[in-house]
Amino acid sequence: MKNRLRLAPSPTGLLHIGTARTALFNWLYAKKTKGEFLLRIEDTDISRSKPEFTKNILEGLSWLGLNWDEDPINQSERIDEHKVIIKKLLDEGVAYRCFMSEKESQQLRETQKKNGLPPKHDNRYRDLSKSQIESFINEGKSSVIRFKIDDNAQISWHDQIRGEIKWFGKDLGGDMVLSRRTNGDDIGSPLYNLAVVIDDNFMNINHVIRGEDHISNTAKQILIYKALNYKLPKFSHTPLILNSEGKKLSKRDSVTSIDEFREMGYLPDALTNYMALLGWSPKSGENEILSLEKLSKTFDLKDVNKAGAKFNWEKLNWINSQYIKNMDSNDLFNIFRIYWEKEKWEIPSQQWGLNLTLLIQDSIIILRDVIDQSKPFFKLPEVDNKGLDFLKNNDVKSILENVIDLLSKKSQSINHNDIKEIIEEISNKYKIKKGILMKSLRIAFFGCLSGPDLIESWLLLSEKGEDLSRIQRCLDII
């Protein structure tokens, strides 16, 4: 039987690391195994769930690259079968309505805390006559519908990666609520544990993979699995993406959406080549630059750890660095464009702009950086402290004054041999260091010691007509 994965993701919020992390775990494991990865959004909450979280999410997967097979499906268009299956165990004895008022929970949370106990229901209204509950209702009082679960009952399964797991009723915090409080007869809307065994036996799911915050929710929907007769899937429960202190990464460490990754200049492909490195490895020895297709034939959920995965923003810069690195210079300049548009900054030819995309393109880290790399070739920089006391102390003002001077006999165009010759002629005949003449020429060009590759830069400038009016400036503050 083809395997069938999905995600379920709730749109009530921008799509997380951890949810596209669980999402590219779902789709290699659905590739590797030719089999299908799908897509439900889980939006019954209504008062949270937003459309333009929806379109967030699925914006965000198409952008990584994670495709999915069928089109999605909305939870939110199958309450009222949840409601039936809901009605189903109540008319079983599996289910029950539970009338205890906040007040009630609140005094039992006080009254075990005070004992130090854990905060667990004690399934109070559990045994209620049909009389019992008629008048409840008769009295106007709200319900919720509870699952019945035996303190004594056994739960196990085998996860993929962690191996047997084995919980047992009585840890489960009490009989466990399927659905929202209502009023009178009524069934309120269901919550997540009994939806998403519904759902996920509707869309024939026979693989969930799924963040390890899942394991008791696990053992919660096997018991509903069995109660409704439904076939299990296997389980599969990843670790989860911690910070820099070992706890879940939330959204109080700053980036954590997918938009903010983009934002930043992280291309799709390192994203998801860095997300498959958190919490699983490819084998010793192999090259941990992975693309979604080489990925999708070297993953293996054997190979996934049970212990968090910290988040490494160097780990995930130098990956980042690496797809720049080998990135098509003409697709790369593309982009820098857009950049460049944004910063209103016009380049004299698609030649010029392809070769300073070429001269920066092994400096940039994230897309981002672009601006700063090639800001001063679009704008004149300032001098900077070390600038200036080089200028004052290496008799820099004769070694600029020959520059301009050999420039002036050069036509007006020049290239590689011209500068070079410059360089040359210069330094045999005042018997200066290249070296002293190079730090001036970056000071007059960059106005600091550091820069890009000198030449380029200067073969830059001078087809913007920018290379002696820069000089010319240095010698101005000398």
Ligand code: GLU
Given for the second form:
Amino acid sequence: MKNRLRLAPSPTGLLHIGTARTALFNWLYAKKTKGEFLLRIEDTDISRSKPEFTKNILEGLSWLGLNWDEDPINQSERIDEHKVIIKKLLDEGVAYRCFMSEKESQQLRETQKKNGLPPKHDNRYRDLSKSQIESFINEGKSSVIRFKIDDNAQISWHDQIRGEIKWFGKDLGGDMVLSRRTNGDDIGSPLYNLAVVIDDNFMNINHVIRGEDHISNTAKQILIYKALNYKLPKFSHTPLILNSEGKKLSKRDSVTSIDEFREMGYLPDALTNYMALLGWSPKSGENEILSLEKLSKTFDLKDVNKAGAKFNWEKLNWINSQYIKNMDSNDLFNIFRIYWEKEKWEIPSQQWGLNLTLLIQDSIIILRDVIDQSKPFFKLPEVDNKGLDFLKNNDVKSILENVIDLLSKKSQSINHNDIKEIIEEISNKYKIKKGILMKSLRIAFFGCLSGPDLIESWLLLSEKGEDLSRIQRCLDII
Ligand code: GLU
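Okay, that's the form predicted alone, but what's the structure of the form predicted in complex with the named molecule?
What follows is the entire complex, opening with the chain shown before.
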């Protein structure tokens, strides 16, 4: 039978990097084993679920290239089915109606706290008689449905990442709530642990890969699988993504939604490559730059770590810069144009735009760096302090006057060789160190002492007819 894996996001927020990484591991494993990757939108929490979040999650996954194999299932459309099954569990006596009020729960928690005990439901409504239940209902008491968890139950499974995992019923917090609170003998809408089991079974999911924060849920869910006589899927619990303090990366950390990464200028391939390395690594010595295609061949659950994976911006940036470096320059130019158009910066010709792209391609880390790096080619920059000091301490004036003199003797459009000749001639004739000459020109053109290749930069300015005017501006400053 084919492997069937799924992502089951709750549409209560934007697609988060943790969810995207879970999606990636599921997707990679599905591809590697020629299985299927499915989606289920867990939208039964009506107050917090929003269609715009579902849209954002689907768009984010598509942007990352994590396509799914069947139409996504909306869990909310299956609520009636969930209720039928809760009713069955009630009828079988595996589950029961619990009338514990909010006040009673609070008192229980307080007593436990006083006695230094962890919070645990005490199952006090487990053994009511039929008539007691009826009279509570008639009194108008509200209730939830709970699933009985025997303290002595032993639950174990072989986790594909973590090996043998064992749990005891007594450590699961008491009888588990299956449905939300209702009045009368209604059954409230289903809660996660119940709905997830019914729907994973319905979708024929045979391998569940999700974050390690779900391990205790898995123990609870196994009890429900058994009560319903469903076939157990395999389980794999991935390590969490941690922030720099070693805590679970959360919405409170600066950038966490896939949208934000996208806006900052991370490429989808670089992001999936980096996410794969959060908790997994290729065999030692192997290249870490791996496309989705390559990853889906190399990835293996048995190589996934158990320990949490710290989010490392430097590594992500390095990977992104590698993807940008290796990108087809025409494709990159088409991306850069969009940034330039937004800034209303006009390129004099296609070729000029492509040449500028080629000039800065290797120094771009995230796409939005293109703004800072290309701005000096569109807008005349101020001379910075280091530049002003340099102008003060060197005889830049005569150097620049000589450049203007030689430039005016050249034909209108200069080329690479013309520039080389000008530099040679001035440095030989006036015994000026080339370094000083080049720095003087850099300040004249760009107002600072560093930047990309000077000759190529000069050519770009010259094509825009701005080299002479910028040198003249510098002379005015001096
Ligand atoms: N809706 C759950 C979540 O987003 C799904 C967890 C699971 O994969 O079972 O955490």
